[in-house]
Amino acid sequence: MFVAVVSSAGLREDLADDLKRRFPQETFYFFRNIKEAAPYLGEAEIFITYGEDLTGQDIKNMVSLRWIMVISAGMDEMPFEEIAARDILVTNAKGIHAGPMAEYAVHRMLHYSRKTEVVQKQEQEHYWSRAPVMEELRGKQLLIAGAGAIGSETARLAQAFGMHTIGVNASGKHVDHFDQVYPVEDLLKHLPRADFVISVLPKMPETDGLFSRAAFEKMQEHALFINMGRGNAVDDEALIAAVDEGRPGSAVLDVFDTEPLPVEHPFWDHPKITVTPHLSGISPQYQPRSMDIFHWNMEVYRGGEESYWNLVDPEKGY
């Protein structure tokens, strides 16, 4: 049986060729984006994209297509209207962002806590002084809102360091790695023990401004907050303010609510505040591990009797 296997994702050359040898029924075309693979889509009954390329108009030409494969966890740009009134199967790629993103925070936490750029500084002017402050991140308390895969895997590597981790997720149920986990509605009241604060919330209407001027207020003088979840979770003006009045001391965005973060945006300058490029999950290995959850789920597909990796409901659009 014929069966058409479209890629918008730039897959790798290495792995499109092992998609091959490992489904040798199946036809593949692999392209960089939608656009080159505009004249394949009515073919395909499978389509691999990292969620950000497809319309609802895409989905409809899509005469043939039963499952979408998105090789990245966030998919705030998915069409789930089109896609669930044709029940078409969606699976990603969620927990594969959880190593880098988890040492992601370690570094930045560490990068703060040992006074990174201060003693940078002191090198380029070859000034020696040992009067900066090291801290340890051992008996600090991290407190992590959005205690799922990547908020686990961040708590057991500070928990390695020696820390004390909170977790905050929609229903306060036990998650491991963390110390206690309550419900998200208790997130003010558990905001002034953290030394740490590290946002990894998923882009949902239930998180829109979660971290408001309130939120901020209830944070310590000295404590560092970390977004490397979704922008939508921050209130901008009221994190440049907080940071302004000391409560917290700094803050690290990895993730924004338009991106790239636009040229004139103050966050860039701002002397409390460090910008990345949302690169907090990018790995080398970020496609290679996309693909083993692809070839689970194409076993499945082809007639297995597991149950697919990762499975998405669109209505719910997670």
Given for the second form:
There are 2 protein chains.
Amino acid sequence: MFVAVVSSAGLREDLADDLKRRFPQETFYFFRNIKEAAPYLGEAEIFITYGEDLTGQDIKNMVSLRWIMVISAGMDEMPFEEIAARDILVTNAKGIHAGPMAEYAVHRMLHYSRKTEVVQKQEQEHYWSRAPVMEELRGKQLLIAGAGAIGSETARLAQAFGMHTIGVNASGKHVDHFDQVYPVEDLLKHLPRADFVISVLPKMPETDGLFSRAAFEKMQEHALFINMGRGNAVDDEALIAAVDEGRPGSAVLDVFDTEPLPVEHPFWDHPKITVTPHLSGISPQYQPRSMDIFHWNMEVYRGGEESYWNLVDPEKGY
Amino acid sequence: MFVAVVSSAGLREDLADDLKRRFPQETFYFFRNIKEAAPYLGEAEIFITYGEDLTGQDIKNMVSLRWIMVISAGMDEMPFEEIAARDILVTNAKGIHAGPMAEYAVHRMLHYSRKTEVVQKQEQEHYWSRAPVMEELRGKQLLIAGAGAIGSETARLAQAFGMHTIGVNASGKHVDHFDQVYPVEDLLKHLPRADFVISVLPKMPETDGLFSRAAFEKMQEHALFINMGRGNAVDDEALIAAVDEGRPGSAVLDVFDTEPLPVEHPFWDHPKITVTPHLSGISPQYQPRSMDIFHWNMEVYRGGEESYWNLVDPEKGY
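Got the form predicted on its own; could you also share the form predicted together with another copy of the chain?
Shown next: the complete complex, the earlier chain at its head.
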């Protein structure tokens, strides 16, 4: 049986070679992007993508398509309506972002609490001063909005540092490595306790503008707000007004409503706002780990008895 | 019985008040430095110091002195000869640096592995690029020279990140949170494995110049070397030559032979060397934690049955 596997994900050459070796009966076509892949879309039975390049029209044109492997977790760009209509199998790479994102979160908390930018400026001036007041993470309160896999891994590291971890999610149900978990309706009630507030919320109608003026006003003056979920959760103007007025003390943003963040956006130059280009989840281990999931699922697809790893429900979109 | 307690340590006012409240029978004199304290040295039966201000002549002049509480751990400036001759009790604050120093170490590893300075430069230029190759700490090899209390706490955090921890100490005996511990004679043999090398070695004749040209040559091209022990362990010229030639990839130095580091020292401006002003152990919790030790020891001194916390042998100097 001839199965064409087409990838628009710019897979590393060693990983592409490994796929051909593992699955010699399939025919693989590897491309760096969907434009290159276009002539092969009609043939593709299996399609590997980062999930940001497929349109509803593409799905209609991909007449042989039976399975989409999305090597990403946030799937807000996926044309799920067309996918659900055709009953196409979707799997994703949920879970593999957790490690690097948790490291990003700890890094940004340490960067802030240890006054790194003051220390860097002193170094540029050859100025030896031990005066900057550096805080420890130990004993601090961390609130994570979006207590799921990524939030849990972040909380695990935070607990190793002796932080107290508070989670907020849709259900309020317990998640590993959180000292407490509350339903999202209670977010505002718990913000005043937090020294650090991290959003890992996915993009959904319910999360739109959750970090509003009212939320920022509840934060402490020394608090650091980090958004590494999706940009829709933050009201940009409210955040700028909030840090200008002193609550929270600072913000680190890795995700934005429009990405790349436009060059003229006021976030770039704001002294209390740090912009990073959606890199919290990037890792050299990212593609190898997503291929571990794909290998497993290929065995299942070819008739294995086990069930799919990270099966996505196109009706729900997750 | 009249006991005069004199402090040159610039104790926080709340902590000074707390001492007076806890020990109403003693007479306390609090000063910001030894110059201010000078007129009271003759009276002092107990002296609280950071351990960098006492000379041998001071000890001779302090005729009532019976106990020195050093609220520090590195005691290379202490006039132990005169102290031992008079059989004066010495206790220190060993152990309270471990927490903040371990946080410093993790922070510097994350700062390096996540290409923070490249990302900061991109931000200044409003340049959105996800190209900087960021490494995870997970799976990396960390070698700590000086596997003691600070090394162990650093290794504990590193293990939480999924790092492999290798310790080197005088005995080669096992220490908690190290996957392996080797005797210091084998240092050069294990350096080639390390992605990160951290020195927390104390100042002793045996540690002088341990990080020599020969040691740096054994390190990997991408390795980061961190010195947060004492400056004597590093041969400055050898380090500059080594990073210029590409091994190790970069260095972060918190301690130096001469502190403050002279303004003309080449470390300040070297693009591969980061200078921080001996701040790895600084914390707002530092004085409160050292006073916990002092409180305990005061009870013992006043006739408690327990033994002293962090008793120092003046003959050995630790």
